[in-house]
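Next up is one chain by itself, shown in structure tokens, the form predicted alone.
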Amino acid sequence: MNRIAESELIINSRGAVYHLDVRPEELAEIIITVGDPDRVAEVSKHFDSVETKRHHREFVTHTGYIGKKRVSVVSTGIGTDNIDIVLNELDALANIDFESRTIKPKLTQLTIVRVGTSGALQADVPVDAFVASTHGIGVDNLLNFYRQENNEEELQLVSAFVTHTQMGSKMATPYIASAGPSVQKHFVDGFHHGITITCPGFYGPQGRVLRLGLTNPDLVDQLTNFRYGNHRITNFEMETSGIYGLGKLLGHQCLSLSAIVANRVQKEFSKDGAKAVENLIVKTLGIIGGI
């Protein structure tokens, strides 16, 4: 087995992976990711016990127990550039022997559930509702740096999306990845389901206009109107496609859950987004505890 060089996998003086500052034994196989570092404590306060707390840069990790189930919650920060760091380092913690710097002969499949916020792109997905993403379509370019593997439905869906939006001519070529079926099946009741678009920014990339003009001022309408069979776009945010894409390539089961804090069609914003997120956290932990 080839040894992974020190420059490729950076391990610090306490034997922890570089950015997360977490050692392999400090990570559970069920992981909740959140964007906001302060949201980690908002999740772990519901744990029955917490055994590990780590904090490095924007990456905060708490590992503990819900009943007898061991769970970690990790902050990612915003954007798929950070997702590239977090997903690769979570996988390294699970599947690379830090002593020999070699890939383990038996790989561990992680369950990774994103709990975040998002903006709805359909009038019937109201603020404070929850979305479980069936697919992530990325217009951020991350997965174009990796060898992608798509099934026929995914290829047809993303091709239809490119034709509909004409993205790819002046922007990054869109890519697609699906939720992990073994975790998705548990998040049905109380959730809207649909495609999530992952954008490389909050303002122009999501069709917001402050002082700058946009190359595609009709973006929100194009996304709202997209249909492919029974599929439609329910929402957009900044991490889902990276989690789904890297998670699938690495062999993990991933799901992105969003509390809707804005509806871009209805021009509404939640009056209590923090409460919506808290409700999603409690619902998610209840489901995870019962899996």
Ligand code: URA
Second form
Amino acid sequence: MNRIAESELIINSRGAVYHLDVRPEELAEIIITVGDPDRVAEVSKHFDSVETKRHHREFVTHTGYIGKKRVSVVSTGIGTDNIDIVLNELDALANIDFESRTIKPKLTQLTIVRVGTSGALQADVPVDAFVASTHGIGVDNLLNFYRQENNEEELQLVSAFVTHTQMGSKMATPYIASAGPSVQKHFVDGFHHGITITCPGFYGPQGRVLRLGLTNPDLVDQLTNFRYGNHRITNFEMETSGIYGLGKLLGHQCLSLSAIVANRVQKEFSKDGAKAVENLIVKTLGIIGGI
Ligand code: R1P
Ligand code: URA
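What's the form predicted in complex with this ligand like, now that we've got the form predicted alone?
Full assembly next; the chain just shown is listed first.
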């Protein structure tokens, strides 16, 4: 069995993984990820009990129980560079033996549900609504560093996206990954469903103009108008494609949920984004508690 070197998997003096500062026994198999570190407590305040609280950099982790179900909530910070760290360290906690530094013979499949905020790209996906992402198309480059595995529909969809947007020559090659079907099937009622575009920034990469000109001023319109069969793009954010891409390659079931705080077509922003996020947290925990 190959031993993973100290430089590749970094374990601190507490026996915890480097960035998250979490030990294997401190992580549950159902994990909610949130971007904002302050949102971790907004989730765990609904737990029946909390057994572990860890905090290192932007990575806050609370593990506790909803009824008999053990759940962790972990903050990722913003962006897929952080998702590379969080997904790899969550998987290491579950699937690498920290004593022998070898991959466990029997792998554990984690359920990972992102509860985040997002900007809608369709007029009929209003502020304060919820989106469950069927796919993440990443224009952020992360998955291009990994050997990807896609089915035929995913390849055709991302190819249609590249043809439609002409992204890929000057920008990173767009990649695609899908939601985990066994978790996705529980999040139907009360959610809009569609493709999420994951960007490497909030302003230019999401077509926002403050003081700088953009290479593609028509980006928002192009994404709004994209169709592939019944698929359309519902929203923009900054983590989904990384979670779906790495989660799939590592064998986990992932779903990205968003509270819509901005509508880029209607040019509106939620009057109470915190309330929309709270509503999504309560709805998500209710569903997870009942799975
Ligand atoms: C940008 O404001 C951040 O909000 C969204 C984006 O994905 C990005 O992380 O998600 P969170 O509210 O979960 O951070
Ligand atoms: N998060 C994003 O990344 N974009 C938005 O427009 C709103 C939240």
